[in-house]
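The chain below stands alone and is given in C-alpha cells; this is the form predicted on its own.
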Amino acid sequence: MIVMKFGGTSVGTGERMANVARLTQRAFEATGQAPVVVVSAMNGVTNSLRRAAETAAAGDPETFRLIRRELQERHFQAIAECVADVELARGLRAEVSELLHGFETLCQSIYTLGELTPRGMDAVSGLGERLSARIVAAAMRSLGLKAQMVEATEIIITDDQFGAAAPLFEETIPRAQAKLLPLVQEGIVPVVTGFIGATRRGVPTTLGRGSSDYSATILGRCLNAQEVWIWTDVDGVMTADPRIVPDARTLPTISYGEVAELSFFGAKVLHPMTMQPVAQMDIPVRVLNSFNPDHPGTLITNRPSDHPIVKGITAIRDLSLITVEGRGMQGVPGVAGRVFTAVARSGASVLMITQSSSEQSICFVLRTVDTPGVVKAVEDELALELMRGSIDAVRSHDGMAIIAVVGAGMRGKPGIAVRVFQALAERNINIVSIAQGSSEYNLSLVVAQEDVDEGVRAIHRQFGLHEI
C-alpha cells in the first residue's frame, strides 16, 4: 500500500485537483491497489482562515465575512474546473457553503467574546483541509475512480496541545486500520484531511503549521505502508534553496536523519516532524513533483550514504544570539539548567547552544521574535547573581542567522570544518559561533544575517554540490 500526500500548491486550483486525481489513478494502476491520499488546504487558505480569526478577536466584524466570501468563490471555481457531474457539483457546493457558514458563525463568536484561544484557532484553521479533501475526492469520482473523503478527526487521536498536537499511536493505529483498510480492500481511495486530528473527547486539534506531511507519515506507520510519497512543487530534496543557489541540485537519496536536520534548520520541502513515525518502521519516503511527475525525485531511507560528503546547506534567518556571561559562573553547578528552565517557561525554542570551556559564558540562539520575553525570563531567574555581580549581563545580539551544513559523510571525516571555514573566510564572512551535534550530521554556524546568502553559496560550491 502507498500513502500519498499532496501539498497546498498541488491542490491550489480545480485544474490541479484534477491532476491529483490523474496521479492517483496512475499510482492505482501501477501498484494494483488503491492508495491512501492525504491532502493539504488549497495554498494560502490556512493563512486566510487564521487572519479571519485573529481580526475577529481584535474587534473587526467585517474581515472574516469578506474572507468567507472569497473562500466560497475560490472553492466554487475549483469545483467548476474539476467536477463535471452536475448533481455531484451541486451537492458539493452545498457542503462547502455549510462548512463556510459554520466558519463564519465561529468567527462571529470569537468577535463577540473578543478572545481567541489555541483551541479556537485550531477549530478555525483546520477548515481548509476539510474543504479541499471533499473536492479532491469528487474530482477522483469524476475521473471514474471510487473515492471517499475521510475526516482525520475520526482516526488521528492526539493529545490536547492545541496548535502542535502529538499523535497517540496506541489509539490512532486501530482506528486508522479499521476505517481505511476496508476502503482500500474494496478499491476505494480514502482522501484524508491532512494537518488535523482530534483529542480523545473529539475536540479538533492541529499538528502544527505545514504538517500534512506529518499526517501522511503517521498514517503510513499506522497502515504499515510500503512507501509514503510526498507530492510537492519541486523535484525533491535539494542541496540548497534554488532561490539562493541557482545551481542547486536534487538529491537522488538521503537518510531520515539528514533530511530531519535540513528540515529543522530551514529547508521547506518537509515538515520537521515528518520522519519520526516512518523512521521507526523503516518505511521509505519519496519526495516527488506533482507538476513534473516523471522525475524520480528523492528517496529517503534509513541508510545514509557517504557520497556526497555534504548533502545540503540550509539556513534560518531572523535570529538572535543570547549570551549569559560572568566570572562567577565558573565551576558553579546548575547555572545552565536554570537558564534553560527560564527559557522553557517563556515558551521559546532554542535552535543552537554553545558554552565556553572556561564555563564563563553560555550562548544560545533563538528567533528574534522570542528574544524580549526570553531575556526578561533569564534576568528574572538570575536576578540575585546579576545583583551580586557574579553574572555580568544577559545580552542579546539581533540580526543573526544560522547556516547548517548537513551530511552523514561528515561523520569521522577530517577536514570538513576547515573547508567550511575556508569557504567563508574567502568571502570575508565572520563566524560568530559554532556548534556540531553529537550525530556529526550537522555543523551549524552563526553569521550576520546580511552574510547568510553568500555564505550558503560559498559552502555549496566548496563541496561541489552543483556537480551532483
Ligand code: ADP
Contents of the next structure:
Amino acid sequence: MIVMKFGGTSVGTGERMANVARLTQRAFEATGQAPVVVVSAMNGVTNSLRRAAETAAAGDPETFRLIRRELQERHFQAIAECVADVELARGLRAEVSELLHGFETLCQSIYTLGELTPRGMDAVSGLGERLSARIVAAAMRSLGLKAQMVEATEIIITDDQFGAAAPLFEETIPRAQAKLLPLVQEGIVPVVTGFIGATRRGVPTTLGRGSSDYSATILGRCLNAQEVWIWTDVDGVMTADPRIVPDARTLPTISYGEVAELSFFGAKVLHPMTMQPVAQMDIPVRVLNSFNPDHPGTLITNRPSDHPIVKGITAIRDLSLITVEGRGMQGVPGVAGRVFTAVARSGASVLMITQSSSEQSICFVLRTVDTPGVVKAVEDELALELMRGSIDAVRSHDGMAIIAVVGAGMRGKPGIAVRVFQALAERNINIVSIAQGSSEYNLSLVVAQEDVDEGVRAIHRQFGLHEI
Ligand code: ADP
Ligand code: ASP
Ligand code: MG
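The form predicted together with the ligand is what I need now, so please give it after the form predicted on its own.
Then the entire complex follows, led off by the chain already shown.
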C-alpha cells in the first residue's frame, strides 16, 4: 500500500483538489489498491487561523470574524470548483459552516479570556486540515472514486507537547490499522487530516508547523506501507531552495540521513522529523511534484550514494550568536556544562556550538526569538563569576544565519572545507564561526544574514551542483 501526502499548494484551490483526485486515481490504478491519502490545509489557511487566535487574545474582536468570512468564501469556492453533485456540495457547505462556527466560538472565548494557551492554539490551528480533507474526499467521489474523510485525532495519539507533539506509536499503530485497513480493503480511499493528532484523553494537538509530511510517514510506518509519496510544488528534493538558487537541480536519490540533515538545517521541502518513522523500517519515500506529476522526483532510501559528494546547501535565518567570554572559562571544568544546562532550562534549542582552543570563550547559535530568555538564564547561572569579573560578559549578536553544506560523501574527504571557504572568500563573505556535525554529513558556517543568499549560491556553484 502507498501513503500519499499532498501539501498546501497542492490542495490550494478546488482545481488543485480535483488534480489530487486524479493523481489518487492514477496511483490506485497503478498499484491495484486504494492509497491512503494525507492532506494539508489549503496554503495560507494555517497562518490565517493562527493570526485569528493571536489577534483575539490581543483584544481585537474584528479580525477573527473577518478571517472566518474569508475562509468560508475560499472553501465554498473550492467546493464549487471540484464537487459537481449538488446534494454533496450542499452537505459539504453545511459542514464547513459548522466547523467555522466552532472556530469563531473558540476565538470569541480566547478574546473574552484575553489569553491564548498552546492548547488553545492547537485547537484553532488544526482546523484547516479538517476543512480541506472533507473537500478533497468529496472531489474524489465526484471523480467516481470511493473515498472517506478520516480525522487524524482518532488515529494519531500523541503526548501533550502542544505545538510540537510527538506520536505514541504503541497506541497509534493499532488504531491506524483498525481504522484504515478495512477501508483500503474495501477499495475506499481514506483521506486523513495531516498536521494533527490528539492526546490519550482526546485533546487535539499539532505535530509542529509543516508537519503533514510527518503525519504521512507516521501512518506509513503504522501500516507498514510499501512507499510514502510526498506530493509538493517542486520536482523533488533539490540541491538548494530553488527560490534562492534558480539553477538548483533535483536530486534523483538521497539517503534518509542526508535528507534529515537538509531539513534540520532549513530545507522546508520536508519537515525535519519526516524520516524518523520510516528510516528504521526502510520504507522508501518519494518526493513528487503535483504540478508536474510525470517528473520522477526524488527517491529517499537508506542507501547513501557518493555522487554528488555534496548533496545540498541549506540555510537557517533569524539567528543570534551568543558568546560567553573570560579568563574564568579557562581550566574551570563545568562552566560549559552549566551554561548549556541553563540554556536547556530556558527551553531553547542550540543549533550550533563552538569553543575556542584557548578555552576562553564559548559560542553558540540560537533562534533570535529565544535569545532574551537564554541570555537571562545564562547570566543568572553565572552571576557570581560575572560579579567577580572572571567572566566578562554574555554577549549576543543578532542578524546571523547558518549555511549548511550536506552530503554523506563528505565523510573523510579532505578539501571540502577549503572549497567552501574559497567560494565565500571570493565574494568577500566573512565566516563568523564553523562547526562540523558529528555525523560528518554536514559542515555548518555562521554568516551575517545579509550574506546568506549570496553565500548559498556561491557554494552551490563551487561544487558544480547546477550541473548534476
Ligand atoms: P508543501 O506545502 O507541499 O508541504 P512546502 O512549501 O512546505 O510545500 O515545501 C516546498 C518548498 O520548499 C518549495 O516550494 C521550495 O521553495 C522549498 N525548498 C526549500 N529548500 C528546498 C530544497 N532543498 N529542495 C526543494 N524545495 C526546497
Ligand atoms: N498546515 C500545516 C502548516 O501550515 C501543516 C502542513 O502544511 O504541513 O504548518
Ligand atoms: Mg511542507
